[in-house]
Amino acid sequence: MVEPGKSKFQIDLRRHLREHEVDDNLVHLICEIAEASKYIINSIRTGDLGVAGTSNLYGEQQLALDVLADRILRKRLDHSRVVANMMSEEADEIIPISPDCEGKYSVAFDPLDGSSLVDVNLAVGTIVSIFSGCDLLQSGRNQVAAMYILYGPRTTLVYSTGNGVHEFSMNHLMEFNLVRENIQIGKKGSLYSPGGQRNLYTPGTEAFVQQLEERGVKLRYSGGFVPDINQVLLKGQGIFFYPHLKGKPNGKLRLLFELSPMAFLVEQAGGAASTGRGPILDVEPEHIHDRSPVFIGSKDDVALAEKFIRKLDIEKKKVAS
């Protein structure tokens, strides 16, 4: 096996999965998603950056690239023969593929997270959550795999099947080769990526941010969830958060398509992911498109956020009573 921090470009994705004794059907599924990303990156480079003329179920205008990336992934998953159900962030219901759940997987995906950044040439990505069997509506703790693909200056793929977090880079032949395995996140970071309007932060979140600033932690925020989580993972430290806001107690990000898979990856790398009141991976979704606040990254920083939120929440309740 490759030592942490060393590159072995001759190890491709399929070989790496097999060396980690991943189930054959899951190997096939992950490689199909990797294959789909080749078409998505080509669409980003050459495709229409305009509006598709449709809206998704959140009332957000869909871009042509959103629709195309969604179609590419659906087609690959549909034809993979190892998927029971799938769910796209762009759809309003679960898409059944096979009534036979035995040995198959259910997949939730955000086909092109941060797509509004494409027209200004910033990094975007695909996020994927994988469960065994037919059930998608369960806590992230039950995921068998999670991954994302980042379309930036380089195209990289990061995955975990519960046995560490590993990074691959697409070469000139559009093959994914191993760059780094067993990525680890330190307990305390020197950078933070804050989402949401600061004037809408609750007292606990505001106190947490002030503590980070007093410590000299630097603000590094791209506006994209995938590149910001990638930054935390590959820098090996830091915290991203999109908190509960005044008037928006559930934050912005979707549990099933964004938070659960990223929480799985970050926990596998030794970090933590919290709603501000408990682990993201323990949240049982009630609906497919549930949202949640998130604080994700270095363990000590996530714990500090929880401490401030818990303390200020208690004080707020005392004042109210």
Ligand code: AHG
The other form holds:
Amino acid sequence: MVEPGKSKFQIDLRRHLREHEVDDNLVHLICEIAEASKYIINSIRTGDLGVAGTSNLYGEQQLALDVLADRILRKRLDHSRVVANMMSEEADEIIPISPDCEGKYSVAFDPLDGSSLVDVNLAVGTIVSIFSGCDLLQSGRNQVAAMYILYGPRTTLVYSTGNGVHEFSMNHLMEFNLVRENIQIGKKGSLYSPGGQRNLYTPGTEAFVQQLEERGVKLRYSGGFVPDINQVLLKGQGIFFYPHLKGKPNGKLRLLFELSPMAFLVEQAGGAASTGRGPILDVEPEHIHDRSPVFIGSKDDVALAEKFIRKLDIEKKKVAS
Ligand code: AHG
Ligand code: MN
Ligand code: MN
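We have the form predicted on its own; now please give the form predicted in complex with the named molecule.
Shown next: the complete complex, the earlier chain at its head.
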């Protein structure tokens, strides 16, 4: 409900969460993450673009911004008093905060996704996955919330606690105010966002892309997972994929803090998110750093990708072996 004379656009994040009867500790947690984004924005706008001289578990060179964004988020979550365990893309292991799980949440996050794009001034983002209690190594289906903050021409925040997907934009006072509620993705799209090297695509993915191109679907790929997904969500159609590649059967993107949160949001918006064989949210992770191929966005396009992969990559292999 909106007070007379007040436009719905002045509903800030905390009020929106409260009006959706989100648990107080979860409201506090989501608002703390939103607060942390203000310091991350500052580090992006002014921070050192160089390398940190360290690398993460994937052997990827950590940029100073990765490490800075990671530190900002860890500190916020550590002091929030509602976090039991946390896990960052930039950490090797789970970071325990409190042994008491009651009323607390466990958080997996990618503090700065696409950080290497900052020095060419392209949009980047923070991705967060939230489970209740102490356990992080569980399927994405059990998340209680997921969100991302997109640092682009505007700074926007998108969240879901399982009751629709909602977008907020940061105003001149650095407050996040409601812009869109209950975002929906249509069944068929007119854009596709293809990750990975095309020459390493398997026959199934290659046939899928050719079918999209014959349909006149437009290629839109920034190289940043958060803006690329945000485009599918807010255009209300399209598909992003970072597929299994020849020599890389699990693709590149990480299940816990990239794919599960985005799959939660996209499914909440009526879309689909698949490994190419089945729902991302049903994957039981074996390790906190598990990777998976991903096809995510308009339902019919995801189903079409699964059909080509089943026919040309899975069944073909069975026949060949
Ligand atoms: P991160 O910067 O957190 O390591 O993630 C980057 C990811 C994601 O943003 C994007 O979809 C993908 O890397 C692009 O990979 P390629 O450079 O191989 O296209
Ligand atoms: Mn990432
Ligand atoms: Mn990252």
